[in-house]
Structure formats: structure tokens, C-alpha cells
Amino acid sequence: MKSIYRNSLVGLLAFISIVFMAADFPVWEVPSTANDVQNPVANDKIAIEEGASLFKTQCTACHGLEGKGNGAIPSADLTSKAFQDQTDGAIFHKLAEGRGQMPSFKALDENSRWKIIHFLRTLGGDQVQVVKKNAKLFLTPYDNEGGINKIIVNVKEQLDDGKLVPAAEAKVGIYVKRYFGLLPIGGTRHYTDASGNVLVDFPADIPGDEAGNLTLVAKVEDLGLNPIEVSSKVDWGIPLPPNNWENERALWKTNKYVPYWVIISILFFTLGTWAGIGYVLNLIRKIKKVGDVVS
């Protein structure tokens, strides 16, 4: 009896999600206005691939990296047909107007909406896998004294015969390494020239360690080519104060940087609980004597 109910509750509830999820997921109209408007960004590699660093900075959260609408909310599945069926000015109307869950999206130039959604068209069940090629990548910083410090990224698409010839229009991304991430240099867009070149100018505002040194990275960022990073350290940064940190006295110490008053305060703890245990002893100890008297 006790199964029957709990199998009658668990269909309950599951009736009450799909009716819930019915209500906040009705059939969103498009008005024909805006159907047929159509992308006005060429759909070129570079469109697709802006489009998806894009996508995983502002989608990702909701609909996951794939795009299959499993990520901390559920949401559409942006590879399923009925989604890929719709027309990019129905895309980009609901990008812009938003909907329930779905904020409006209209705080991103409408350059950067239609490039989204021609990234969004390579989610598609019936798109051929693009197959990457493998890569080279060569960092090398030029330190110009009492000049601007350059950082030259080099990318060379490995053929299958292992030679080396230069990959021309490869997305590439330049950093500093920080503590908890990496700074991008030079803003979030470098693509190669048709040497595989790319040259970036190195601000002269960032800190460094106490010399001055910090870690350049570059990567490969390109959809067409296999991941791969590089670093290199250099002294171009501004020199820090030195970092005491371990010097100087804090909670979490167990040396002799320890507070003055968490030791005091350990000190009367300890000689207070030897006080006590002393006179609680003694009070054993006058009653059992009376005790003594008495007998």
C-alpha cells in the first residue's frame, strides 16, 4: 500500500513539473516582420569564431557548451531541428526581446547578435564535424629599452607530411598569467597575417612581482586548428614592494609571528583552566577530609 502511494505522489509531482514547464515554455511567436529579416554579417570563419567566444561567455551558463540546453538552467536545445529550423530573424528577435528565464540580449551590438547566431547554426545535428589541424606556436617577446615592449605570436599549420607553412587568419589569444586567471593583452581579437604573425603592443601599467617579471601566454584559439599554448616570462612588468606577508603577524601564523594578544589570551585560557582544575581539587580534597573527621 505504502509503494502504491509513493509511486501515486511521485507521478503527481511529475504531472505538476510538466504542466509548470508547459506554462513558462509556451509557443513563442514571431511576428513576420521579423522572421524575414535576414543576417547582414557574412558568415566567414572569423564571424563564426567571434560569434562563438560570444556564445560561451554569455550562453554557455544556461543552454552548456554544446549548446543541448543542460547547463545551470534548463533551457532550449539549441541542436535539436525545431530549433535550427527557425530563421535567423526569429533568432535574432528572441536574442533581443528575451523571454521567461531568457534575459534580453540587447545590450550586444546587433553585429555581435547575428554572429552568435551564425556560430549557433554550427551547433546543428546535420553540420559536418570540422576536423582541426594540428599546429604550431611560437612566442617571442622583444624587449625595446625606453621604448614600447612587442610581443610577436607565430602560427604554422603542420601539413600531413610534417611540414611547417603559415596559417594565415588563425585566432590567437595573447595573456599575462595573474594570479587567479589570465589578462588579456591587446583586447580579446588577434588574428594572423598571411605570415602567421601577429604583433601586439605591451602596455606599461601592468605589475609584476617584486622585479617586475611576469608570464606571457598565447594561445591557439582558432576553430580550425587543435588547442595549444605557449608561455615565456619577462621583466616588463612594474616592480611590487616586497611582500612581507609572512613577516607580519595574523591569525593563521604558528610561528613566531603569532599576535601578541591571541598569545596573552592563550596564556590566561590556560592559566585559568589550571586554576580551576587546582581548585576543584582542592574542594575534593577538604571533602574528603571533613569526610575523614566525621568517619
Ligand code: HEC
The other form holds:
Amino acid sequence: MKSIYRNSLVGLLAFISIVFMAADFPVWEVPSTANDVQNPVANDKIAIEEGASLFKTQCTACHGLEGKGNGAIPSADLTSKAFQDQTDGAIFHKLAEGRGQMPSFKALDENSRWKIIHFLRTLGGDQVQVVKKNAKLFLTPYDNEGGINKIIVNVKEQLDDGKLVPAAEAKVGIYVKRYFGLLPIGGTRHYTDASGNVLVDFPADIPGDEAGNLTLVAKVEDLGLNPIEVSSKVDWGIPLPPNNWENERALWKTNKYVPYWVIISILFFTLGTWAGIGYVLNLIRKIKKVGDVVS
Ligand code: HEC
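Coords for the form predicted together with ligand HEC, given the form predicted on its own:
What follows is the entire complex, opening with the chain shown before.
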């Protein structure tokens, strides 16, 4: 009986140490040659912004939106002083090699990795928080009567006295609203020119509703400006036949339009589960029988 207590105590200690290990990683040494490698990418706003958007898609799942290491998988706190004290070269080495749950990012091109590192530097606690300036956003659809339609986006910075001045080199996103999210138009990187403008051709092959209506969306996505979003309805889309969305079988349907493969898979899984339960019950029955014989 005593050994049961001892075993469960050992188990508990093992469990606790695993929990603590998950939050606290052993020191990660890098070769001294790696320490000295310089970041070859210029540390400017555009590099940081590209790094920020890569960080958002590649790293936040584990490192959390703010890089504190509190994502779905417990990981390193990238805002800590201990982390920020290492060289760009050391971080670059770790991104390439990976360790444990931290994947290797060799597949990501080198320049992108260096840009991420420029962004990681903005997470440091010592760093002055980026003060977001006030911005105004204007979206003007330009209907070119049969020619290529254009979207004109203008960003202005609002000064303390209320005056508006053009915001140059501000990052904006231009999208078409879809059922599930936003479709980027003309790529995902638009920066305003000296007059605060971005001009984008609207593609001719974007579907709209029955009447070809769709909604354009523009967003200020600049680290130095307050995020804002404006939208505008236009009839530039290819008209889609009415009701075709409602009548097709699709994954999100719960009525008679559920796709056949979903029905078949559910039947399959249900039957499989019951077969598994039956099998285990049968095993248990056998175990009991053996026990009976021994006693
Ligand atoms: C699947 C989860 C996961 C993803 C995705 C991930 N990381 Fe990590 N990362 C970890 C874990 C876990 C550690 C701690 C590894 C260790 O120390 O053994 C870590 C450690 C690190 C370290 C070393 C920290 C230190 O103390 O020096 C850096 C730098 C880092 N990650 C950056 C990134 C960047 C940048 C990305 C995206 C490009 C990223 N990670 C994506 C899980 C992840």
C-alpha cells in the first residue's frame, strides 16, 4: 500500500517539473561566429512592417500576439530583456536551426528572417512604445466607364491643431469583402506616395452579387498610425447567378444541402466509434473471465 503513495508522489513531482519545464527553457547557446553576423537588411519602417506581418502569420500561434510566449504552445518570451540582450546574429541562428517545439525557419528566405528580427526589436520592454498618430482615410472608387476601374486611397495625418497633411509612406490594405474575410486587391503591400495616395487597378474578374455589387474596403495598417477602416459599395463585380450560393451543398450547411461526403464521413466515424467501444467492452469481459479462473 505504501508504494502506491510513493509512486503517486513521484508521479506528481514528475508532472510538476514537466509543467515548469514547459514555461522555462534551458539556455540556448549559439556558436560565437553566429553572434557576430550582422543584419544586412536596412532597419526602416517598411522592413519592420513586413517583419510584423510575417510575425503575425508565422509566429503568433506559439509566441502570442505580443510575443510574450503565451500562444497555444508555451514558448519563449521575446519581449524579455534576456532575449533582447542577444545579437541579431544569435536570433538569426536560432530561427534557422530551431529547437524542440520551435521550428526551423530555413524555408523562409533570409531577408524575410532578418526583417522579422527588426520587428522583434520593437517588442523589447525598454523600447519606447510607438505613439500612434491620428489618421484620416479616404476611399474613392473611380469608375472608368468600360475601361479599367481604379481605387484611389488617400491617407492624411491629423495634426494637433486639427489640420490635415498627407501621410507619405503609410501602409494601407485594399480589399474586397467576401463571405469569410477580405480578399486583397493588387497585392498586400501598398504604401502611400508623397501626396498620401495609393492608386490600384481593380481586376476585371472579381465576382459580385447578382447585380455585380461588391464592397471595397480600405484600412490603414501602418504601425505609426491609428488603425482605421472605410468601405464603399461599387457595381464592378461579375454578376453571379442568383441563389447559386444557397442551393449548393457546402460544408457550412446544416440542412438538406449538406455535402454527401460529410454525411458519409459522419456515418463512418459513428459506426467506427461504436465498433471500437464494442471491441473494448469485449476485451474487458475476457479479462474478467481470466480473473475468475485465477481466483
Ligand atoms: C510551433 C510553435 C512555435 C512557432 C510557430 C514559433 N516558435 Fe519560436 N519558439 C518556440 C518554442 C517552444 C521556443 C523555446 C525553444 C527552446 O528554447 O528550446 C521558441 C524559441 C524561440 C526563440 C529563441 C528565444 C531565446 O530565448 O533566445 C526565438 C528567437 C523564436 N522562438 C522566434 C520565433 C519566430 C520569429 C517565429 C516565427 C517566424 C517563431 N519563433 C515561431 C515555439 C515556436
